[in-house]
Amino acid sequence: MKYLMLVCVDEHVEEDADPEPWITEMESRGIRQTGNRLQPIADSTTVRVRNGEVLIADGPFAETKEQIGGFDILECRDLDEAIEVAAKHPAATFGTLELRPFWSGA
């Protein structure tokens, strides 16, 4: 089953967590298909359409302390394996990892 793993962190918190060992292990297991870090939230743009009007705003929609700092696409046997993989990610010790399954066939 394919999962999107969102890596949510407080970008104001400095962490020295090196994800390379996690990436190497998950790629060698055939689990991690791709992933990347994201630019800071100050570089984001929010787009909504209301009553046919396109509304554009600078910055993120959600007003939370933690923001999406990166993502990985995982191919796992099931949710249990996805949880095991997420728990090994270094950001799990200071941020939040959100797992979302893709619709089947995606």
Contents of the next structure:
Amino acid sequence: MKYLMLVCVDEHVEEDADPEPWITEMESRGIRQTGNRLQPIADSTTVRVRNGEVLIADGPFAETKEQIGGFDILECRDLDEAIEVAAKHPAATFGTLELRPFWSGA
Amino acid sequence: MTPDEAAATAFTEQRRRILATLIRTTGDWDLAEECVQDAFERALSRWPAEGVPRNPGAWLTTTARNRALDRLRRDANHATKLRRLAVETDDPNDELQLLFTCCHPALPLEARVALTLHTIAGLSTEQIAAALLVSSSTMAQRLSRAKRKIRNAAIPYRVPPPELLGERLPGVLAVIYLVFNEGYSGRQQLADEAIRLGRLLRHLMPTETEVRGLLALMLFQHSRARARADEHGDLIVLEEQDRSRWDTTLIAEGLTLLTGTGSPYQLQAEIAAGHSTARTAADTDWPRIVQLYERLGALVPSPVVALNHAVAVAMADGPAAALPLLDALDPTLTGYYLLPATRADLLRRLGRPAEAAAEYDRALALAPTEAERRFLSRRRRSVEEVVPPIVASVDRLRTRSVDDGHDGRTH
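What's the form predicted together with its partner chain like, now that we've got the form predicted alone?
Let's see the whole complex now, leading with the same chain.
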């Protein structure tokens, strides 16, 4: 089962958390397929098409403090394994990790 | 036994096991439920003509399994499920795995309760909706959303491994106790189901201390079900209950489950056992109950435990000793009717009826059920009656003189 793990953190909180050991472990277990950190939300752009017109905006700036700061794609046996993997990520202690299963077509 | 009775007995005893096996082997909850239902319907139509099979459980299992095979064969996409279903047999762990899946922490709590009642206890969507006071369509949605999440998010169908069990078992016990408490205020069927689940879990995990503790706790509380309300459904408090109406079989069963290990459900069960074994209310060993509440409060600090502790202190050392404990609770338990109700009771016993009456009013405004309001009103009337008559008549005189003054006719 494939999961997208969204790493949501408060951008204004400086946390000294090195994800390298986690990445090494999860890649050696064949769980982490890929992933990356993202630039801050200030650098993101929103695109919408309404009535044939392309609407472009800065943002999105949501009300929540935590924003998506990175993502990982995981291949796990089941949700329990994905939870175990997420709980080991250093950001779990100060941010929030969201596990979203991939659409399976069913 | 008539064929109908045999089918009904088989349904009660075997449904859960057959369903659990089919869910495990097909991984499809809806399909499994339909096929089990179908097998029982076939039993009802065939057994009267063909006779009851020698092993009704095996007949039902085979019929349900064949039905599932038929259904899956029609759809080529299900080749994997079909292979598993064809080769796998019963596993004694199936029911336990199903219970842990229904209570997985990735599901919202209300869905865990609903799914457990539906899948393990076998209640219909309508029955659960009625018991939990939501509409049938809301309940149907809640159940199908939970089943969908189990499938799409790949919630595993298994008993968690030992390293996760300590973390997951309390959640399962909490769901069972929640079901029991839903049944406590009159919805008897839920209390019965919770006890059945408790016994099942105890049977499947005989050495788990807290499984025994929870079952014991429920048995002690349930042993008083007949004595807890009068013929109008009004509450009868513990000290006024007719102890000859307590169910001694349940109490005896509960006592065999106590392990003296001092874990949260065990401690609560020991407190309940303290009440259950006292021959009269006056015989209750209150100092020991105070002690047990202190240990429980140290383990699971909660304002409700602290409130019960205060009540026990009032019984052991007198109401005056307990009043300051209630005052300390005030900020944390706002809106909980038992706090003013308890204070009212202490003030009543201290001979301060006017203050007691005011606390009863506060409790009345917060009481959740009609039966509780009737109980509180009755208690409130009893303190009105002991308001010293001399004070009452002085008040009345004062009122009259004021009225008379306005009236201007007396002088």
